[in-house]
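The chain below stands alone and is given in C-alpha cells; this is the form predicted on its own.
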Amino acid sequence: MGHKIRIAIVGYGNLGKGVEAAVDKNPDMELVAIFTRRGPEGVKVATDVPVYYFDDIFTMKNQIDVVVLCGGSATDLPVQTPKLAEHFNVIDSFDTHAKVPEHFEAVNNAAMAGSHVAIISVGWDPGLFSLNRLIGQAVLPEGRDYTFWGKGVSQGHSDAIRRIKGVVDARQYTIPVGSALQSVRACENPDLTTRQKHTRECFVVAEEGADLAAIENEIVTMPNYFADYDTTVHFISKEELERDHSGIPHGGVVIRSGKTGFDNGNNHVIEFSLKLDSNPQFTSSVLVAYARAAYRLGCEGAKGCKTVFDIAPAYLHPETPEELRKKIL
C-alpha cells in the first residue's frame, strides 16, 4: 500500500467533527487539515490537526487527496462543491432532493474541467437508502417502495420551532406510524398519505410568561413542516431538555414490497433499516468510506461527478478485491 489517503475537512460543525472521528477509525487514512470560514482561533478541535482559513486550501493542493465538505445544503454546498471540485477530489452530503440534478451538473462541469472525481449526495438518505431503493426496484420490478424516517431528531424542524417568538429551545422527533409499517411489511401495498406515514413530536422550552397556546398553534399549523402531520407539543423545562433530549439519534427503513411469478402469486419484502445514536457521526462515517472510493477512482484516472449509484462497493472497503472475495463474498 502507498501513502495513507490524506483527508481534509471543510466546515467544522457536527458533521465535520464526525469526519474527524471517523478518519481516526480508518488506518489507511490520515487527517491533514481542517478549513473553516470562522478562522482558526475560533475553532477547538478534538485532535492535533491544524486548522486554517477556508481560502488557504488552494495553496495546499499537493498535500490533500480528498476534501470532505461538511457544510449545509441550503447555501454552502451549492457554492463550495463546484468551487473545490475543480482543484481536488471531493465528497459532499448535498440533500436538497429537488436540486440534485442541477447540483450534479455544476459539480460535474467543475470536476471535468480540473480532471478530479466528485461524489455528491453521500450519507444515509440520500446515500445508502437511495442505493437500497435502486436495488429493490431492479430486483422486484413489480412492486412498491416505502421509506420511513425515525424515530429521530429532525434538526431542520427543531430549528424551525426555535425561530418562533417565545421559544428558548426545542427538539422535534419524526416517528413512523406503527400501523403503516405493519401494513407495508404484510405486503398490503397501502396508499399512504404524509399524515399516515409519520407523526411529529415536539419538546419545547418556552420563555417565562410566554403564550403557550399561541406557540403550540404556530407549530401545528406551520406549512411545509407540521401542517400535514399529526403533531404533539410538550412544554418542558430547560433541564429536562438537556437531560433527556441532548443527543441526535435518527434512523429509518427502506422497504420494497413486490410480487413474482406469472400469476403474481408470491410476495417478497426487501427491508433495510438503520438505528443511529448519532445522525452526524453515522453520516460522517459514510462520507469517509466514499472518500476512499474517490481517491481510488482518481488514481485510476476517472474524472467528473458521481453519485452512490456509480460507485462499485469494492471501492468503499479498505481491503483488496482478492481479500474481499476470499473473506466476505
Given for the second form:
Number of protein chains: 2
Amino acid sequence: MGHKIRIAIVGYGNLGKGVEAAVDKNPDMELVAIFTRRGPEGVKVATDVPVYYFDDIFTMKNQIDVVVLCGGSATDLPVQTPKLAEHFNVIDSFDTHAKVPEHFEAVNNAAMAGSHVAIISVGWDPGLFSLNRLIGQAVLPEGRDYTFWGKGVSQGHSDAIRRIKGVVDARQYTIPVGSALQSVRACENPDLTTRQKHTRECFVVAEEGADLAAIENEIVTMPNYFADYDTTVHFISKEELERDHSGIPHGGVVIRSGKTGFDNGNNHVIEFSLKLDSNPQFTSSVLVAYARAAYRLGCEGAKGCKTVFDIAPAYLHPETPEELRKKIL
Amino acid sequence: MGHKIRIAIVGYGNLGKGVEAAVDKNPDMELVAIFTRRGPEGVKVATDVPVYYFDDIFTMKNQIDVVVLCGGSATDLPVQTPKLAEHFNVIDSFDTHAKVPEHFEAVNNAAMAGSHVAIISVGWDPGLFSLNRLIGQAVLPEGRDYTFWGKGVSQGHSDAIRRIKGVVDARQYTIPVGSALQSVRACENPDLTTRQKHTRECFVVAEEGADLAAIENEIVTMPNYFADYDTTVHFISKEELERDHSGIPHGGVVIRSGKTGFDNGNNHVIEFSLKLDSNPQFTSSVLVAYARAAYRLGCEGAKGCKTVFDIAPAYLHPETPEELRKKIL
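Please give the corresponding structure for the form predicted in complex with a further copy of the same chain, as opposed to the form predicted on its own shown earlier.
All chains and molecules follow, beginning with the one already shown.
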C-alpha cells in the first residue's frame, strides 16, 4: 500500500461532520481538507483539518484522491457533483429517486470528460437498501419487494410542521405499522396502501397562546406530507423536545418475499434491516466505504459515473481479496 | 439481447433439482442439459431436458454458456470445478470455508488457462451472508460481526445421528438462542460461546427395542457435533418424522453492530436475515443469479476465478443498468 487515501469534504453540515468522524475510523484514509461556501471563518471543525472556501478546491487537485460531497440533493448536488467530477473522483448521496437518471447523465458526462470515477446516490436509501432490492429480485424472480422506513426522524416532515403558523419547533417520526410488517414476514404478500405501511408521530412546540387544535388540524390534513397517513400530534415544551428528541435516529427494512419450485411450494423471506442512532453518521460511514472503492477504481483506470449497483463489494473493504476470502467468505 | 443464457447442470441431487426449477423462473435463461455420473438411465428429471453422462459434457462446448455444478464440497467440487472451468464458465457452491483458498487457486488456474469465468462458493453461507459480513465491516469498521444459523436442518448433524447403532432415521435442527440474538441486537456486543449461540434439537426414529437412553447419550456427548451444545433428543415414529420433518428449511442472521462518532456515541445495527422453506431451492436460486453474472462477465472478456465479493450487483439482475437506476435505486 502506498499513501493513505486522501479525502476532502465539501459541505460541513451533519453529513460533513459525519464524514469527518468516519474517516477517523479508517486507518487507510486521511482527511486533508474541508471546503465550504462560508470558508474558514464561518466553520468550527472537530479535528485540526484545514477549512477552505469552496472555490479553492480546484487549486488542490494533486492533494486529494476522493471528494465526498455532503450538500443537499435539492440544489447543491445537481450543480456540485458534475462540476467536481470533471476534476476529482467524487462520491455523493443524491437521494431524489425520481431525478437519478438525469443526475447520473450529467455526472457521467463530466466524469468521462475528466477521466474520473463518480459514485452517486450512496447511503442507505438510496444505497444499501437499493442493493438489497436488487439482490432480492435477482435471487427470487417470483416475489414481491417491500421497503419500510423507521422508526426515524424525517427532516422534511419536521420542516413542514415548523413552517406552520404558531409552531416554534417540531420533530416528526415515521413509524412502520407492525401488523403490515408481520404480514409481509409471514409471506402473505399483502397489497398495502400508504396508510397501511407507516404512521407518523409529531412532537410539536407551539407558541404561547397558539391555537393548538388549528395547528393539529393543519398538520394531519397537510397534502403529500400527512393527509394519507394516520398521524398523531403531541404538544410538548421546548425543554422536553430538547431532552427527548434531539437525536436523529432512523432505520428501516427491505424485504423480498418469494417462491421457488415448479409448484411454487416453498416460501422464502430475505430481510435487510437497519437500526441507526444517527442517520447522518451512518450515511457518512457508507459514503466513506464507497470513497475507498472510487479511489481503487480510479487507480485501475476506471472512469464515469457509477452507483452502488456497479461496485464489486471487495472494493469497499480495506483488506485484500485474499484476506477476505480466507477470513469472511 | 441475443439468445437466452444456456445453462447446464452437473449433478442431480436436491441442488440440481433446485437449479432446474430456478432456471424456469428466469425468462432470459434456458436449461439445455443435465449431466450425471449415472447417466440418462438412472435419472428422472422434472422437465423434458435431456440427461447425459458426465463425460459427454466436453462434446457440447458450443451449446452451453454456463455450467452450474451441483455436487458436494467434500469430493465432487474440488475435482469437477477446476476440470470444467478450463472448458466452460462455471458456478459452484463450494462451502468448506477452511479450504476456500486452495479451491480458489485450483479453479483460478484452470479458468485462466481456458479463458473462462468461474464463480465459487455461491449460495447463502458462503454467499449472501459473506457479502453482508463484508459490507458490515466496511461500513462500520468499529464493530462486531455475529452470524447465527437456523432454525434449520443440518444434513451433517442428521447424518451423524443416523450412523449411531439402533437409529433408523433422524432429523437435526440448529436453533439460534433467542437471548443471545436479543443481546446482539441491543448492541451489547456480548462474547458468546458455542453453547450460548445455538441449541440443537434432534428427532430420532429408533429401531424397535433399541436402548433409547444409550442413543440419547451417544448423541449429546458426540464430540464436534453435539458435545459443545445444549442438545434435546425426541424419539418419534417413522410416520411422525415423515409427516412433520420432511422439509429442508433453513435460514439465519448476519448482524454487524458498530459505533460511530469521535466519542463512539452512536450505535448502529445492520441485520441481514433469511427464512427459507427449502435450503437447496434457495441456494439454487442464488447460483442461477450468479450464473447470469458469469455469462455477462464472460461476454465482456473477463476470466479467472471470482467469488461473490468480486461481482458488481448489477450483473445479477436481468434488467439493464438504466432500468435498475430508474426503478430500484
